[in-house]
Amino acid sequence: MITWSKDRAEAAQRILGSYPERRSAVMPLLYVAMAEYGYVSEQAMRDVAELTGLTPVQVSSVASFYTMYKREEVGRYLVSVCTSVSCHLLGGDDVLHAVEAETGVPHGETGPDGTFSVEHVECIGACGGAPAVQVNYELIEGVTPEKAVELCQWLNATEPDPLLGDEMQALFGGQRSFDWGPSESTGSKGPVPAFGPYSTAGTDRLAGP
């Protein structure tokens, strides 16, 4: 029996209603399940299987293929540092080492207090703004090792909720790959991509009444 929170259960039904076949909704439903449980647990995969008519093994085959579906618990802040070619050439490895040193968390691991998870990732599509970093999939471009340290200190001290990419870019970013356009009014509520229809995005806490 699925016992998701009301918002997530409603999001699941909206997602299912947007696909002609229920099984086609497996990937967005995995994000909703990950937000519900904190990671794609065995129970999360059984829930998605029940919703889609797939077997848990079939759901597991999808969850295990894509690295953004975390199958172990992650920290409150998932710091992803790009170390692909452009970022590597412009100091991405130094940014990663700075994050590891400041948080005390090696890449691929989660700190014992559950605040930070750190990982290095392949290209995240911001080569013109290298080195690029994501925190809970909110992008920051042009990050230096010094700014990476300040970012981690800020996350620890202020515990922002939701996380806003525009705010972090203004505080800790540098050269952008392109003009981002209008500011986003929502951000990430946790280590899951922020999608409004999936109930994984939070309202801009900086917005006026």
Contents of the next structure:
Amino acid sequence: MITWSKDRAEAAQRILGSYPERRSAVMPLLYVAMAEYGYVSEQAMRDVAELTGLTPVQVSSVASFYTMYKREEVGRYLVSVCTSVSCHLLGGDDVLHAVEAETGVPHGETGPDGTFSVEHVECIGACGGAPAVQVNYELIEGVTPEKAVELCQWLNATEPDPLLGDEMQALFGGQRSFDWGPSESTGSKGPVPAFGPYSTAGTDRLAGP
Amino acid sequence: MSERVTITVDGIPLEVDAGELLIKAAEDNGTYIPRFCWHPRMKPVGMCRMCLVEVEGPRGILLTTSCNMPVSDGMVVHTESETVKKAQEGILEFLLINHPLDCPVCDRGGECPLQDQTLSHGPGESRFVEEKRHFEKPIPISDLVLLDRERCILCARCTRFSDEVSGDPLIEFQSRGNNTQVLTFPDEPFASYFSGNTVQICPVGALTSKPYRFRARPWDLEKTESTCPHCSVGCSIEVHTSQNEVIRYQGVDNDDVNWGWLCDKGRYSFESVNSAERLDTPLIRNASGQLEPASWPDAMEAAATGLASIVEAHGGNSVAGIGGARGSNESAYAFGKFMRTIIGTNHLDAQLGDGLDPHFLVGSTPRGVINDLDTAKTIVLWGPDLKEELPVLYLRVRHAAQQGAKLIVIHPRRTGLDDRATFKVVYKPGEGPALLNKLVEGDPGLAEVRAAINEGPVVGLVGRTGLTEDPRLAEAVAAFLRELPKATLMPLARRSNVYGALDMGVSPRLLPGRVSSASESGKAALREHWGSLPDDFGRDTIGIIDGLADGHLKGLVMMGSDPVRDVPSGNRAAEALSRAEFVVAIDTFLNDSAAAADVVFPALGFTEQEGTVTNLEGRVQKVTQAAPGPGQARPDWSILEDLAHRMGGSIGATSVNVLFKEIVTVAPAYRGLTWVDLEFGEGRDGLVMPLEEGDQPIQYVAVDPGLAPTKAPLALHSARTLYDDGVHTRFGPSLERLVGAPMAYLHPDDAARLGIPDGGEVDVETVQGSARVQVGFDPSLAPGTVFVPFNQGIGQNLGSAVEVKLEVVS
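Right, the form predicted alone is done; let's see the coordinates for the form predicted in complex with the partner chain.
Every chain and every other molecule in the complex is listed next, the one we just looked at coming first.
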């Protein structure tokens, strides 16, 4: 029995309708389920299995392959620091250590108060503005260790909601990759990626309240 | 005939089928290319990279995996060049990065592809000095299978098998990169009927089975090819024995039958062969009514005297025989000959209330073989749930449907094949005849199905969907299907060697060799061989039970049968046994029926006797002795010969070989067979024996589909499940735990209407009996249906009546 909110249950049906094979919908449905439960719980995987006609273990095979499907509860702010080549060369590791020290959360973990989750990630496509950081998948480029500390303090103090990449870039960012043009992001309301108009799940935001 | 192309492998030109995979084409022509993930019965994935070879092409010589490279004309392949060797050594060095090399304590050691190919194709030394992966070991992934993850080389054979072949993908790769591992979902064990196959095809020792783990080293095992006795599919197996004990069965790739697969019931039933509960001495009922061990001469004397006195007092016609389907053709033939010539009765039956006309089972034309499924455009299954009753046939149908054959499944409940079915029709038991009429007449509701089945070749898989169904329905369905374009029929019955027993004439309606007992010329021919043959009417098992219960019959000989557990009205069978004046049982276990006998003889079972069996295609296959039997057990035919001797006659059963030679002389359908052919010649995969021209084929007369449907407010569907409470599950410690609890399943709507909660208790009542069971919900049932699995603690007492009543207890 699937007990998702009405909006999400409808979103799930819309997603299913856009693929000729039901199992193709597994990945977008996992995001919907993640939005519903806050993370990809066992029940979330059972739900997606029921929707796609797969077995739960097949869904879990997909969910456990991709790191953006969080299988444990995530903090309010998911701070992802890039440590791939460009960012690494320009001090991404120092940024990560600064974030870890400021939040007290080692990478790969969530703090006990549930405010921060910290992770290091592979390339997030911002090599030109390295080192880059994402908070709830909203991008900030040209981040120094000092600015990263300020970013964390700001998040803690002001609890912004929604969270806007452009705003954080202005406050804590430095060199950007190139001129981005008009921002299309509607901001993030939680640590579930919101694809905005480019979402494979349609135009609706899937993130939770 | 597919197109042939010429390729060159290591300088040798080969002519092979176009489109064949390079690894297979090379192997068939004598060049073995090492591999782990590729399995000839599954699709290639190219995961392990072990089968790298060099192929010359327009862009120069390229290293490529031969398992997913189809051959093309003029292809030039090198499998032993320096580059190939270096590549294969490199791959093996990588595969061994994490493999623990605990071969001395691993079940697989000695028969392990990784061990063998490391020796033949490996680098000899590894440059990796880092710590290996460690996991908790072993973890049980089901009741039968254990997983040691650190041994796994991630070839995906097991996960692909469970997805592609058996259709229950309950194991899958989890996580990524260095953390990749095969696992089940939490609280969802690998509860597949076919899980043992993953253990057999695992190229390392990552998957092991509980019944075999740490029990033997492969090089200590003696291997004997035989045929699985647990259903009528007749899978080829290898019996592995050590020090006169059966240690395990392995599937053998028989191209016509099982493709190397086995079901878990077949694979792990060897435990019951070794059971301490096996009968190992004759038993006689003593003065105080207890069965007590006796010597062979005493038991023989008691049985012979008992039977002879009944024959003398009431005529041979007052004695009946039930059984013959559990053993070899030779035993069945001896049983039939004993009953007909020594006792002088036609009351004998190898089917235990299965209901199907024996003429229909062995005489339906045009009779199909399993391989017809692969060339069929359309497969119609109106019969048992194959996954439960004929599991490996289920795999073959599943494969055919996956390859593109249209599959139409008609059954009162969900079946294992539903997810592959083009059309699935569910109906309420009793309403089958009406459904058939609709199908025949092209009712608009079934127009699509009707149109689909018109495309030939059609294979009709026809049997009883359950024990409450009118058996004539199957015959009517067959009569309809046989008229479809290029149709072949496979009439289905599950009982192990029932087709063989019927071919041996263990039926009131048949004589040996698929000859009707109504055929005068057939009877005359048989009289020449046998000397005598009773002329009277014969009863089938249900008739025999009725006869014993009402006193028309006085004596009974059972051979490998358990009517109390096995016929749809077991309580009536028990009553009949208690009324009988004298009962002789020849069996491997003291089952519920044998326990009511006056004399019980211990018989040798499977793996303990030579002989032949016949599967549902009419394919004759060899069973082989691999171990001695327990205690004083003897072959059933030899017990019958001894009995015959003491009753003043003989059935000529001096050896099983002599019996077989008599069968090929007497039974027209078996003419020309030899054991040498079956064991070493073209018959290694078994030989389908057709009737020759000039023989007297039995005429199967189709019934008119004007059968009246049974209208019942609540209709009973009672069907067998794989792990029922039979002797081979009850006396096998591993399978015993898998036997389901007694249950009745209802459609949730019916349950709501009747006010029965999920898990509530009800009394299920039919005119023949009643049983108290728990209720489960099953939305796949047609409304108004009650499904009770047969012989799971209960069920055998409910009989074959369609109409059923439910009394809510709680």
